[in-house]
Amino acid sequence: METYLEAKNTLPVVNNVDVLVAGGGPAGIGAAISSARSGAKTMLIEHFNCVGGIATSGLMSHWTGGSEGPIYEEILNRCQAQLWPDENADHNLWQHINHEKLKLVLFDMLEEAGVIIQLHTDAANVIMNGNRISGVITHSKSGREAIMAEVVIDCTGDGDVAALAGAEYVKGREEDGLMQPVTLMFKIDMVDYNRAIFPGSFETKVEVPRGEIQALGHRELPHPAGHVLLYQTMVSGQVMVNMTNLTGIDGTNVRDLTRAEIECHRQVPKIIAFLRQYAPGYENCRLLETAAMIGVRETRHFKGLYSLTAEDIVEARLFPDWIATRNQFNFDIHNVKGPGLDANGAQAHFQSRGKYTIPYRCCIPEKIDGLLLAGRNISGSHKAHSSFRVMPICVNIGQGTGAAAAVAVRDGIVPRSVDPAKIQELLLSQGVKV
């Protein structure tokens, strides 16, 4: 590959904070609020024009699973307390997302906690002092700038900051590196709720006049699309559609992401035509909007001090160094080669002993100091990742790492040296339950 040597620049240091959170998705929200509420001067940088990540920019339909957590529950409660025009008050939809409302609720929570928010900002490089990260170089409309921090929490999903810092990782599943497919969420309206079907999982079989809907999707939709996932919204007649699908995509490669955006957009009208023909109540459905970002499920798995396993989740293990508790979700592994559920996934038939915890060690990169991981980029196996990658659990992990970062700053030590008992004391005071 042809190379070009970039000239060295003198960059302005635009902020010096205790804790810098990179990425404003569910994990970043939990981390920033927890850190700021714990007394640390906290800044959050985010690529998009709002916070929330896949929950807002990605048009995710709902908060999945049965997890508990004070910041996560506060988000739900604050959204539910506001009934916007055209919304119905169906309490069965309490986990479903009104994306515009959620954006404002998250802005309010961050600002009330005292978090410094900077949107339209990407992490372009890191500032290292030996093996310790001491800041992040950002790129935005204001150019390249430096933000210094005692602790950086990587909540970018793909672990962009950790990768720039040299933290070790693998991609995808252990045996071949294949990663779960990507999806572009979209919203439709003009759906007759009195007749409409809402298959909510790959294993949901619904008989319609022309046959079984999943079998019809597998036969009629363009490969690798082929499953039917449709979710009610807070507004009657509107439905969130989770049916575009593209395999063989590396979410850390910009050319792959570009191809994914184009191909998934091309799948949308074909899916709408399918719904009009085969799904009762969808005869007149039409496109309202597509997400501003492709949904990437899996990329880098970083090497931490401990790697969470599928057995840890099934056994609902209570780790002595827990920093996120009461997490519950199945093994939601989308087929890496086509539509539907991977052979190693488990949804309707998922069995576990209860809710599980995330140990602090999963959030500490093995060889890099001053850095914490939060969200789907923490240390865990391909199968375990398919459970902890979902949004409520990412909020909980973020809350735990935010508290850990605040303790590290308060005690003047690197995160790996923090006594987990001190983090747990702080989290219990924030309302976390074991």
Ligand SMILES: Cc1cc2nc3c(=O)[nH]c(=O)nc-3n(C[C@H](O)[C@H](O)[C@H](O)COP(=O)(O)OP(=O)(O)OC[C@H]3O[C@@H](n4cnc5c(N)ncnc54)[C@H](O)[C@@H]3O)c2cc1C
The other form holds:
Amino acid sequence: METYLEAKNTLPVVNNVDVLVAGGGPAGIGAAISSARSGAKTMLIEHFNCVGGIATSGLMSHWTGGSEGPIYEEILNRCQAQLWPDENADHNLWQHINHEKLKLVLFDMLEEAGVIIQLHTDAANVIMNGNRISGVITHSKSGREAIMAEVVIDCTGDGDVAALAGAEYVKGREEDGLMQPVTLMFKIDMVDYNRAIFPGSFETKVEVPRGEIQALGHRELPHPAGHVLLYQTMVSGQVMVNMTNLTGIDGTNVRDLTRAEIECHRQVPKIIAFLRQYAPGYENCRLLETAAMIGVRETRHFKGLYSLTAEDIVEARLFPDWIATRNQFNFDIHNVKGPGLDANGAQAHFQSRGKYTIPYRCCIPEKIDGLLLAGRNISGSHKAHSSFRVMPICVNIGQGTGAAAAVAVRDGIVPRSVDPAKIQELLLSQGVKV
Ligand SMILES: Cc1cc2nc3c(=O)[nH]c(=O)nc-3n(C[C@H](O)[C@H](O)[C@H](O)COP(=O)(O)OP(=O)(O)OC[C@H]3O[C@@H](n4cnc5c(N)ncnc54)[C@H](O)[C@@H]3O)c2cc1C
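Got the form predicted on its own; any chance of the form predicted together with the ligand too?
Okay, now the whole complex, with that chain kicking things off.
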């Protein structure tokens, strides 16, 4: 490949903080709030014009699973406490997301905690001191700037910062590197809630006048789309659609992302036409909006001091160095080659002994100091990742790493040297339960 040597620049150092959180998705929210509430001067940088990540910019339908955690529950409670016009107070929908309300709740929680928020900002490079990260170079409308930090928490989903810092990773599943498919979420309205069907999982089979809906989807929808996933919202008539699908995409490759956005946008009108034709209650549905970004399920799995396994989840292991507790979700592996779920039936056969914990070691990259991983990019197998990638668990992981970073700063040591017992003491005092 032809190359170009970029000229060296002198950059302004615009902030000097204890803890810098890169990425404001569920993990970044948990990390930033927890770090700031634990007393560290904390800054959050985010690419988009709002925080929430896939929960907001990705137009996600609902927080899934039965996880518990104080910051996660506070988010839900604060969203539930305000009923917006047109919303109904159906308690069955307590985990379903009103995206605009969630954005405001998250801004409030971050600001109340004292987090410095900077939107429209990309983490573009790292500032290293040997193997230790000491800051991040950002790219924004203000140009390239430097932010110095004692600890950086990578909550970018893809682990952009960790990759730039030289942390080791693999992509996708162990045997062939294939990653879960991507999906562009979208919202429709004009759905007749009195008659509408809401197949919430791939296994939900619904008989409709023309046949069974998943079979019809498999036959009629543009491949590799082909499954029907529809979710109620708190506004009657509006429905979240999780039905676009594209395989063979690497979410860390901008050309793949571009192809995925174009292809999935093209699937949207075909899916709407399918729903109007086959799904009762959807005869008059129309597009309200598509997500601001394609939803990427899986990319880099970093090499941490420990890699979470499927057995750890099934056995509900209580790790001595836990930093995230009471996590609950099954294995949600989508078919990496077509529509629907993984052929091995990891989800259908899922059984566990209870809620599981995540050890601190999964968040510490093996060879880089000053850096923590949080969210879907922590160290874990392809199968384990399919469970811990969901948003409530990402908030819990973020919360744990935020507390860990604050303890590291307070004690003047690098994160890997922090005694997990000190992090746990802090988390327990903040309402985390084992
Ligand atoms: C299609 C789809 C459906 C899903 N369904 C559900 C569901 O129903 N329920 C559920 O709980 N979970 C669901 N998930 C999983 C869940 O949404 C994600 O795994 C979760 O949001 C990951 O959280 P995160 O904080 O690690 O990353 P993200 O939510 O991806 O947040 C990362 C944030 O970092 C920002 N960012 C990225 N790179 C940079 C950078 N270089 N500089 C600055 N900012 C950056 C992004 O803009 C984003 O805001 C789904 C995921 C997908 C893709």
